[in-house]
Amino acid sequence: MKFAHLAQGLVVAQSTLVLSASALSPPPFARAIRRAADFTFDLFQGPQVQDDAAVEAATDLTYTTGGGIPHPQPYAALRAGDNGPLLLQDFHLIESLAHFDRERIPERVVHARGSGAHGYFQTTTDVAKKYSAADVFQRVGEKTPITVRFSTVGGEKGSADVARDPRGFAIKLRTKKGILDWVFNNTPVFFIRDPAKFPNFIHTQKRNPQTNLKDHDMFWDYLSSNAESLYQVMRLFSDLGTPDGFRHMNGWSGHTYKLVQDDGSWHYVKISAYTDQGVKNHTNAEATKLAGENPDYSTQDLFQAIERGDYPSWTVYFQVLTPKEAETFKWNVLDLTKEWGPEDVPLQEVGKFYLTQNPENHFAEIEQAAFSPSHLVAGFEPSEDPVLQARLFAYPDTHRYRLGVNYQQIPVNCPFNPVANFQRDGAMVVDGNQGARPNYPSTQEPINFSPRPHSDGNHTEWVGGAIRYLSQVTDVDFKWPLIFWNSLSDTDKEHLVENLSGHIGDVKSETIRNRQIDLFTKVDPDFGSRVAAGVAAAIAAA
């Protein structure tokens, strides 16, 4: 940033003052201001120097304070004599302690435990451009820089990354027309379809407020009372719930989105990413052993694979329905607890993505990464899925809390195309704050607006008054659990029953245990009886 305009403004103000007072030559201080105006500098030279220094070896640098002042000894402290008290004037010591006290930012309330890497997405077919005007899909072969973060959902930041838990699978695409975030999980469905249930559901997956321990009664009390969770529960307690690292699992959008063309026509879409490494899972025994011996297994596996040049990749598919097809589809297309089977809605390849670059600094590039399903480019729109609608608010809100209102200025979140709007100031502005441009829609210096290619007038219409809605469980909610059960091999069924029996066997409440077993019995009587027998055996052995 140049400071010439600031100095010129001072010159104008000073000249006006002098001429109004007399016709004499400007006083000496005014001449000094004019001479100072000959000097300008780039305010962002400092950050650029720090970026350059970040990749230099320690042996090429000299130890300094945060202000760049060389300091002779990081372990030494100023004190009054050999045995006297410390001196408050020791800025280095004070700075070190004060910064250390503030090193931790709030961890994510969910998806706290994670790791990730960078790479690129490449459009491989013209399928997507048939449905969407999104620029990223218009040129086959074009590469788009991405950042991907994998995570567990319920565990704290220091928990094992091999735990039985769904995995977050978030992808940030830096398109030429802005940031597009795909905020996936490694499951095609989720436990809820009513957004108001989410905070309470997560509370039951965390820790008991009195004991601060994981509580199996809390865990199963919620799930047994909300039967729409059944399909996700069964996936979680199968071996799919303990994937072999992050490289060997698939990802799904779960939610339904809309693909929109320039003429306003649109389709419903679900997005998936299938691993090119092949799906691999741990058994419960293997995952439990790893959690004790190497709780960072998944993080280590990803990092070391990229370091040795074994770059993981995934193939991205769209499943597409017209609005008319959605009206008669066998599942409610806005229900997050229902999968679209490939036999019903074919997978259409749109691209691939590769992870080719490990972070240089995990905190800067992964911990500060901020993904949100509301980060959508033209050609993508949210559907009316109520859980998705809630996430559109919740995700940016948590980023503003965790990272600050200017989180999109952090390099890992920053788009590669210019940002121009009227948002200014706030905590931790780390760029030019959009300079001297007007911070309102000015008629003197009007900003350009991107024309909307179509009218929203008849794009989507709703009829009805405001209601307080809560979905109800019906027989339809037991169909996908049965499909899943019937798709399992005998070994997979055995593992699912064993994993469920051991976990439910730790539930103290007989009412909760029986309520959950009844749900499994309604899916399939043999399934229910096997879990009941396994729970009884687990209790007897305890």
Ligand code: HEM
Second form
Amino acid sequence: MKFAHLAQGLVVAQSTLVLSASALSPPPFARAIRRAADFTFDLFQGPQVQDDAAVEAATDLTYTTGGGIPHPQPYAALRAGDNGPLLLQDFHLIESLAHFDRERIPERVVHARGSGAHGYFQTTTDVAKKYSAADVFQRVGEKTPITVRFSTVGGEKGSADVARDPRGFAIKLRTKKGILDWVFNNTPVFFIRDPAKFPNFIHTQKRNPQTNLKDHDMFWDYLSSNAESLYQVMRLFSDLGTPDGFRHMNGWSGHTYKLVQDDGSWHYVKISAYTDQGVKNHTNAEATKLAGENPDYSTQDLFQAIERGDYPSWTVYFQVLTPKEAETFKWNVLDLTKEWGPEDVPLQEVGKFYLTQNPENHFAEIEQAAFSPSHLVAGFEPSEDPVLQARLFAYPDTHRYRLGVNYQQIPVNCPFNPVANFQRDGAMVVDGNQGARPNYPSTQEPINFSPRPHSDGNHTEWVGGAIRYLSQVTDVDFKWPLIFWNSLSDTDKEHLVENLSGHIGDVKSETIRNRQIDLFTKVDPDFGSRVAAGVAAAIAAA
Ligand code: HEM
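Right, the form predicted alone is done; let's see the coordinates for the form predicted in complex with the named molecule.
Below is the entire complex, every chain and molecule, led by the chain shown above.
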């Protein structure tokens, strides 16, 4: 079956029902009766038939209604007489209109534009095993099925995928011990370190409430007043902000996570995925041209590469710090606006992943994918980074809104190991709803619990009352922007200055323009004066 990869999660969920029932001795009453009957009904025969049929050619199938009833002619609305009104009894017409009316689900509030593919992650070294009890890293050479979705951030679902924007880089690993999601971006840092800013920051990158236009005044008003964003802004307006498709860019966790061992010892980690295709970017002129001529460039490039067997791959690295090292590290390790340079914390290879399989159906396999930084397996834990902590809540919250409370039953999100808990019912249960198993911790049919992989006492202890977390900007916030500026070639500097000048030149407010230019001047006076000159020239030319 072509869909075996995706359907495996559902099959496990279904077969568990049968297994758990037959493993009981003596079986509970209801189940004994069910098996004594000479006719047994298989609830999953229908889904199985539909799944098998999904890969058959239309020419091998006969047109039916949603209920499988063959229907002769779809273009034949039933009406009373030659010029009469429609008849409500035309179920086919009603069903087809009603389904069409409900085709759209909410698009992602950010990262709405994206595409993706399936493949596998392979553990290539025993480095990760040294630090983490996560099952996925324990056996060198083992392959774990993955789904990856790449995206832009600010644009709507139909917007150009070559736009200047960070790129999302989300990876779903179906480990033997549950789903592990790495919800990364193609940048090692982010615009904020206080999560309270996120919704407002995003509003300024989207559309003006009155004009419904992208608004450069809003855009720079926010950024110029929140200077911790500087390093990310400079990366975004360099050519790194317009990558050449999705295959030629790196991915980073950005956040610090914790790797935990069975004995409770733990380390801080940042994770990165370096493209094996080499980094390639578009210039602003190329990206602008493509946005007009082929706004689906990145989607097409990924799909076609996999179709011709040119499977893209990335090498995954960990950067690891002990809790002690973190205390004296040059930046706060929980500050998402600061990178850990590889010269300070070496990159250690842990694995590789490959994209080898295009989706058969984009909506089912990519649009419905639900990635969350809170989908973490034993051996992997969140750090106290406030932005990460906020994300742990936000993603499943949006999934329940966008896809429904049972979003984890959708095949692309379904784990490959059995789910056994006390969650039941809710909209759109599409598996066996955990069958006849008790929906509470029963003493009659007790469920098993896994031992904790570590002792809680070994974790950080927090002392103090509630405080307001304010992310004041200090001189330290100008260090990475300067490191970045100094690392650029003359051409890269030219492009950064040009890209900024054109964009800031569209800002109507002189106060906002000057506030942003002052920040660049504080990074490096030469950088600031070059942007000031570029902006003046852009205004004069307008
Ligand atoms: C407070 C900060 C943040 C909040 C509240 C937030 C919230 C969200 C929400 C609500 C979505 C839509 C999810 C969906 O509908 O499935 C999303 C998508 C996404 N976010 Fe964030 N985000 C934050 C910061 C970040 C950061 C720092 C990163 C990367 C390091 C990131 C990476 C992504 C990616 C890759 C997606 C798209 C996932 C997909 O392809 O389905 N976000 N974010």
